Amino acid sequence: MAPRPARRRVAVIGTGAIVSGSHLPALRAHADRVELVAAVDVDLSRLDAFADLAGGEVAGFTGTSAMLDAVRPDLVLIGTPPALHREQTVAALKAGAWVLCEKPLCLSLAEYDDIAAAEQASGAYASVVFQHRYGSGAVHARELIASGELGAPLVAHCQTTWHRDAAYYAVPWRGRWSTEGGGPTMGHGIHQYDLLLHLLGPWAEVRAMAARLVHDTESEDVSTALVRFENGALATVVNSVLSPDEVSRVRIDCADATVELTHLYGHRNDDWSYTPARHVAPERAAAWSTPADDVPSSHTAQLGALLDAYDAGVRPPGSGPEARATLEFAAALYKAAFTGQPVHAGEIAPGDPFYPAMHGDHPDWAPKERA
């Protein structure tokens, strides 16, 4: 039997309410493969009450280039606000660590371009947590979408109906372009259409439409999408936060069946259904039950298939074309909101607009001031 490969030591750049009560315990689940040595914030209070919940010898430092060039991790978790992740990520890639980065990775395609290319001149690999691809529902989903069990996917719908009000707006970086990226198309809707993605396959065109309809914001606070898959399928996409009834819920009619997800943060296999078509035969549906090891979707599902990875020495899974393929359908989402013009896979790119900021700089949506 072969050695189990040293356990990774890994470093945390955030001590907010992410990083302790997702990455942490995600970081626990895998003690035997992980060691926490360290922790940056600018926040000494927060940082003292991180180390003591983290417990054991967690390092504590203020900046990001004073933690890599002293503990020099193999795995850095990122949990900052988002203008912070492309700079943060970059750093840890060229100091030879991988990067797990919360979402979203980046704040345009430029951005994520100067990511791949830190990955490319290090050899080490940034994902993004995108935890719904790795509960055991999905994976079973994917599996009978994929192998074309489900018959040709036809028709979809993605849908994060959620709600936020105004002291959630009150934090400072949130709603504006240059701290957030967006609105709910970047920092909630994101997780349920990559989901939808993952599902589905490369997309194709997109039409859209978004509005500020509540919120005192820069960006939007709903947008919604019309989608062309390349292997033909239609779908719709809803990105809310004026939803009183939250809900989030991905549905895909094939042929033969649909398949349907409704959640709200985070999905068991009980969450998932499955209707077969009435010519389909009983025996043959029954066969699609979502299997009996129940793996919910986590954080700590997504840092196991990161260490795999990792072990294995191959490129982990929610980075490079994955991760740039779901940044690249919110810009597209965006651009085609704010044009009113069809937009196609492939079209943003540098001279583009949109390829250095969501906005792209539209006179109606632009960065505007702020007492």
Ligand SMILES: NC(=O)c1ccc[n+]([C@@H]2O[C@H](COP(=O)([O-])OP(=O)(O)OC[C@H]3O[C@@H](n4cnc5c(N)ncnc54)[C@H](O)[C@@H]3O)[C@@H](O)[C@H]2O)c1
Second form
Amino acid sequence: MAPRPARRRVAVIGTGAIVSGSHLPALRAHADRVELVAAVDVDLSRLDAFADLAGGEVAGFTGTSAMLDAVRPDLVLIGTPPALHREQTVAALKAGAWVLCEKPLCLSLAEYDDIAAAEQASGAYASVVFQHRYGSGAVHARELIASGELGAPLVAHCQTTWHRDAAYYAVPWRGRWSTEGGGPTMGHGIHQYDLLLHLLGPWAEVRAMAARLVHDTESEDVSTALVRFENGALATVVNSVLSPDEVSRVRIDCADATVELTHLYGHRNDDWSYTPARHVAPERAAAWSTPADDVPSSHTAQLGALLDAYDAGVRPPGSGPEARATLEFAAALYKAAFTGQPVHAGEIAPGDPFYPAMHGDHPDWAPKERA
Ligand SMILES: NC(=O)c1ccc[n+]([C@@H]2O[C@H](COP(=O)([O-])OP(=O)(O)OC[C@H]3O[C@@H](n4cnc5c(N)ncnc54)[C@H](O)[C@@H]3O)[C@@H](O)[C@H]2O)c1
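Can you now output the form predicted together with this ligand? The one shown was the form predicted on its own.
What follows is the whole complex; the chain from before opens it.
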């Protein structure tokens, strides 16, 4: 038997809601593979509260560079506000650490390309947290679609209809282009359309609208898109924080079955359904049901997949071109909404105003407001 790899030394940057509530339980679930050795936060009261919560010997730091120099961690988990992600990810990569960074990985394609350059220079990898890819229901659906078992994908709906109030947007980094990168397109719906892209493969063309209907934000509070995929399938995408009846949904009609996921902030096997077309034999459809082993979508499942890649020394899932494709979709949705023109995959390159900033880096630009 191969010797068990050493426990990986992990540091967290940012000790707020997502790191305390989701990354810490994930680290605990993988306690035989990881050891939390350090935490960074500029807010000392949060740092202290996190150290109490984590227990054990967690060294506290108020700066990322000081932590990286002193600790030299194997893996860094980042859960700070989005405008800090690029800089902290690049710093960790330069120090030789792998990174698992909260979504959005960064604020623009230009920032992503900085991260890609740092990956290449260091040999380490940066993944973005999209935990919904990693539940057993999503893994199974992807295998069924990719194998052709459900027939050709034809029509899809991707819906993130959530509700956020004024208190939510009172947090200074939210709803601003320079600090969050956008509204529900970047912050909320990104989970669902990342899963849609994961299930359907590369997108080819996007048309979109965005508006700011309720909140006192810089960025949109709702966006909608029409998407054509490389495989010919058409999809609608809705990203809203204005919807009292909250739901997250991905539905894909293939030639032989409709696969549908309905959940809110996380899914289990029971949240997936397969409805066969009338011509499909019952015994064939019976084989589609999700496997008995129920792995909920979670940071724990994604961290496990990343540690498997670390042990194997291979690029982790959710990094590189996969991470870039989802960010490029966000940029394309914004460009299409702001220009009123269709946007094609690959067109947002250096020199395009939507390459360095999701809103086209135009100070006067705002999505069309309610008349
Ligand atoms: N994957 C998910 O489902 C999910 C859910 C919620 C939030 N998020 C993402 O997680 C990130 C953080 O969100 P949150 O709700 O935890 O925010 P939060 O405000 O609760 O936590 C952010 C923490 O970062 C700290 N911080 C700020 N500047 C820092 C710096 N320079 N160095 C170190 N620490 C610093 C803050 O003091 C705070 O403790 C965001 O990118 C958000 O989009 C992801």
